[in-house]
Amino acid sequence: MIVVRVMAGGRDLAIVPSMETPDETTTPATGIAAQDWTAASADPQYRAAVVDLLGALAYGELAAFERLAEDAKLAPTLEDKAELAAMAAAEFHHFERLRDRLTEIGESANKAMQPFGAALDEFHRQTAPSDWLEGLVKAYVGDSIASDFYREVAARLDTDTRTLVLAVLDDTGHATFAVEKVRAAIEAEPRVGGRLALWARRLMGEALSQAQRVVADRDALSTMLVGGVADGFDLAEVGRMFSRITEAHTKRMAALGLAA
């Protein structure tokens, strides 16, 4: 069982993922989620939270571009190298959209990204792949965990910001490419599966810790996550959120042919 701790309002909140089945019912948007940016940003605390969120996402996309370009060097074939290069280019395009949006709303993209550099750089330092297959698993599993977290938060955002966030979280081709390559490698050499399963579990823990740090270090974001701004999560919903993220991770592991 994974326990996630979130700082909110000066309190250290331990959140144990709920074992309940996620509610698939779609309910009409209300509150901030039903407003556009112009209306929602009139609340200065909400505006600050969104600037933080876009800054964190922008730095994450820039780091993903750098990492994928670097991982392309490990590719065993020119075709594989080209595939990763294309993914890297897509990540950079996502970064450009976030940077341009921050500029559009009168914010400095560099200033918005700066608070998140240390945590994200440390995550990538701790999870540097040792070979091609570990890089693929990280691109598929690690990035997807972060994307799941941001999608959960996006449900609470104004319509304009939500549309942008969901667009930049679109799969850049990681999923199909990674699944095909990893499954083929395991089929060719079954013992590889055990090593990659351990690696994926480590990525899960590190990714959730990263999400915790990103939120805990910024008051506006933590307040938005645990109530207080927009239509924030209550503690029970935070637990269910992390349960959904964990469940999605288990499904991805199965798609790779790995044990969660």
Given for the second form:
Protein chains: 2
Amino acid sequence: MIVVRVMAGGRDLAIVPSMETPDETTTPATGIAAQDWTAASADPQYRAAVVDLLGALAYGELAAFERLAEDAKLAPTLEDKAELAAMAAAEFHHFERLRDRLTEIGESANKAMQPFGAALDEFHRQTAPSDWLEGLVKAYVGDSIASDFYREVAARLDTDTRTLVLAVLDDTGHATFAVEKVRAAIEAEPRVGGRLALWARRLMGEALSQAQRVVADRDALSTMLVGGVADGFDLAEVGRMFSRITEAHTKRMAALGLAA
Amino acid sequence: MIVVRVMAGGRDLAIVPSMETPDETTTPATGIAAQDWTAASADPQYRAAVVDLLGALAYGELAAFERLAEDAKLAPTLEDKAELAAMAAAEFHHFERLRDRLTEIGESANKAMQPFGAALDEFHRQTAPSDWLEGLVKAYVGDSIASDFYREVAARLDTDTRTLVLAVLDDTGHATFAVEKVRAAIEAEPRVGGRLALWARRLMGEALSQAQRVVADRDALSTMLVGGVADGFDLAEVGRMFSRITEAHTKRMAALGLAA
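Output the structure of the form predicted in complex with another copy of the chain; the preceding block shows the form predicted alone.
Shown next: the complete complex, the earlier chain at its head.
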């Protein structure tokens, strides 16, 4: 059984045993996934949730840009540096699309991003890579977890917002670069694998606790995450989502030659 | 009289009084500016010079990307941060074009960049901004000086290489952002101007000494800079070029409200 800790501001809110509810179809269908933005955004609660979501995603892209650019300094060769810089530039262009979309729907991108700065900055502060391989594992794991999370969310979005969210998550082929480099390093020196496996576990733990902090703090977003349940915050459903993300992570790490 | 110090590896090579030769038309016309790459590159010395030039420019763009991304952290608002990040991403795309061009003409971009790493890294190490405004002045001054330098050089290039060099120097409108912010800061607090004027002077001095270090180290590049003079290195001509760049810098600083 995977146990998910839901935290806010460093305090435990709940320990959620994530596999106790066997049936995922109990999530009520809200019908929003069949609507476009104009129809769906008539509901102010839904609109607020999407603004939150785009704000979180935009800040995440901007922070990822900064960190990848920073981690590029650790690159052993100019070619590797350029590869990480390319990932950083791609994240920046995703940020631009999200910012432009927020502007387009009449929202301030800065205001929408603000609530998510602390959690994302804290994640990056807690997980500054100490060398090039840790940076690569972070780029890969971070990207994959974020991608899984937003794909889960995308399924619950109106058609216009879903298209945008899926577009900015579109695999740019950069993950392949990280995977190949990490695999080659482990093959060359197998004990590197143990250290990187620990590192990947730390990344996952930190990502989960920051994500759950955000979910606990932002009512509009959380309500949408649990399928528009009117009376708030279904911890069990959030727990299930995080456990699906954890499982996907475990599989990816195994494929990479790391026990997660 | 502006005096230009030509340095290599920290030692003075020469003190060049930069305005002693009144007539710039003494530079012999090499005819290369009328040729395309296929014709011009038949001369192995010219080819080597262009590979050097593209390598220097490519490394410069990659280094600029890294530093702008780093300086974006100093931004007081998310909007400002995004603006500097946009400049960084633009520099990265310039790097990509230069790298691709080197590959296209059958050269290793990494090998071409290698000789210029030390000078550019040293420039950035010596001029790490201590706050947001210093970062902005650096982005503006650095960009302008590099732009002036490469425009001087572009005039001596074959048509294909010139088109590429001018394209990657194309003003992306980002300088306007820096100028507006710096002006507003000086208006709000005039004594900021004094500090930033000193800073701009330091940037210029450091840029010149690193540029001259490169010129002194790289024979092929230097020969091209001084108009294809066969017997090497005309310090007076290089001095004149640097003095034109210094003058343009002085005018820009005055326009910005800084005495250079």
